[in-house]
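In structure tokens, one chain follows: the form predicted alone.
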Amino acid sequence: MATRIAMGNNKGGVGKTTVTVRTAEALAALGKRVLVVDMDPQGNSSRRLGVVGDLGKRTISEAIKANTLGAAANSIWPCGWDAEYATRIAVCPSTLALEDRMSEAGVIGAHRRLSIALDGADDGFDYTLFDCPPSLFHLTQLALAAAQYAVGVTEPEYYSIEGALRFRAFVEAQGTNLSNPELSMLGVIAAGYDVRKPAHLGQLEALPETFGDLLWQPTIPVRTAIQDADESQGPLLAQRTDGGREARALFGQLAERLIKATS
């Protein structure tokens, strides 16, 4: 089995995707094998990593709908981008679909469906990261069930920072409710930095007395790099610019402070 963690924050628009996929991108680019879970219906996830068009019946929500071990190895898809390191990254895409599965969230046992989806479909692969929805609710809760861990992404905002803490706070009190009292959270990445924001510098002072020893470095600034990357749905690699060279090193401390934490 990967080692399966799963990205959050209980907010929208924190750059959780965009953290996801640049460090499955930065794994990748050091050897790893790395399959990314899209979780979320929007399928942003998905669209970044290449997953276009007509995905037919092979997508995580028809794998967690079959309720048999194994059912996702028929969801993944090989990573679409023109890179040497993609052939190490793959993807279980989503679509709105996905929101059927909320309404088996009352159904015993529906939280471990997802676990059940991945057993033996993830053990070709180093890591399984889960993008998660903006939320706490049951797709969220299908990949605390499967993860090891838990990563929290935020921006150096006061509204990101209380929805990191509400998803630290949820994966710490949660896990034997979620039949997986072995979860624990294993850090938090700041990321969307903005120099030209007065506010994010204070609340970047204030990270390391809030999240401790769970806060990684290095921070991720605004870079137009990333955004032109995420917009193209292509790789770092293709951003050959001063700005690209210095997010593709940024991310890749973090995929090596991920490696270790988790060695």
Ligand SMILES: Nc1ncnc2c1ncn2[C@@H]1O[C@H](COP(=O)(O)OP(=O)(O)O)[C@@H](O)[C@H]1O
Given for the second form:
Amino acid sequence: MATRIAMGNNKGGVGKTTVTVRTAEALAALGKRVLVVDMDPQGNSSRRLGVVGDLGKRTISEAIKANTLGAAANSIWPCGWDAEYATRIAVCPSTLALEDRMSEAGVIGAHRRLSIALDGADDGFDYTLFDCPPSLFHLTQLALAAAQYAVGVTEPEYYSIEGALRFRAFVEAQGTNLSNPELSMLGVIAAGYDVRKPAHLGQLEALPETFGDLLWQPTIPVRTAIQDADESQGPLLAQRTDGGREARALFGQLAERLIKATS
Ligand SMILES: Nc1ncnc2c1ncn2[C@@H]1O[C@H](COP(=O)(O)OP(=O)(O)O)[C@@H](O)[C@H]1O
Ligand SMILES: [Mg+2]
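And the form predicted together with the ligand, for comparison with the form predicted alone?
After this comes the whole thing, all chains and molecules, with the earlier chain placed first.
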């Protein structure tokens, strides 16, 4: 089984998808095989990994609905990027139809359906990363029930940090209720800091006290290359600027941190 990690925050727009996709890219560049499971019905990580067009019934929504062992195998797509290491990245994509799974939230045992769908399906990967929606409800709970670890992602802003703290508290309190008592917080990644914003610098300084040892280094600054890679639905590798090279190096360090934390 792959090492499964849920990336989350109770707030949107804090860099969850960016960090998930770029960490997957960096892990693949280091030789690891990575499955990204898009648990946000917005489908942003699916698109950013180049999985576009008609997905038919091969999305993570159908795999969860199936409620059978290994059903996710039928929903695994290759990453659409033109890069050698992209062959080591695969995606269980989502569409807006993933919202339909919310109606099952009250069904006994429904929180285990993603875990069941992945068992046997992600054996060929070193890591499975879940890109969570900005909520702590059913779709995030499916990911937390399937994962060994959770990683918080936050911008250095008051409301984003509050969202990360709610995510951490939820992870630490609800493992047993999610049939996953071993679930634990692995780290917190601070991303999207903007040196032109005095508030960011102040919050950045306070983060080590807020998250203690959970806070991973390095933090990720705002860079045009990161947004351009996201918008073009391609790899950071294609961003041949100083900012692109810097971002690749920083995510490479985060990927090494993740490997160290899980081995
Ligand atoms: N470090 C960064 N530098 C530049 N743009 C970023 C950075 N991190 C995120 N973004 C951009 O900010 C927006 C929101 O990020 P996203 O990862 O989609 O947030 P979330 O998944 O938490 O909702 C996206 O347009 C993304 O490209
Ligand atoms: Mg997102």
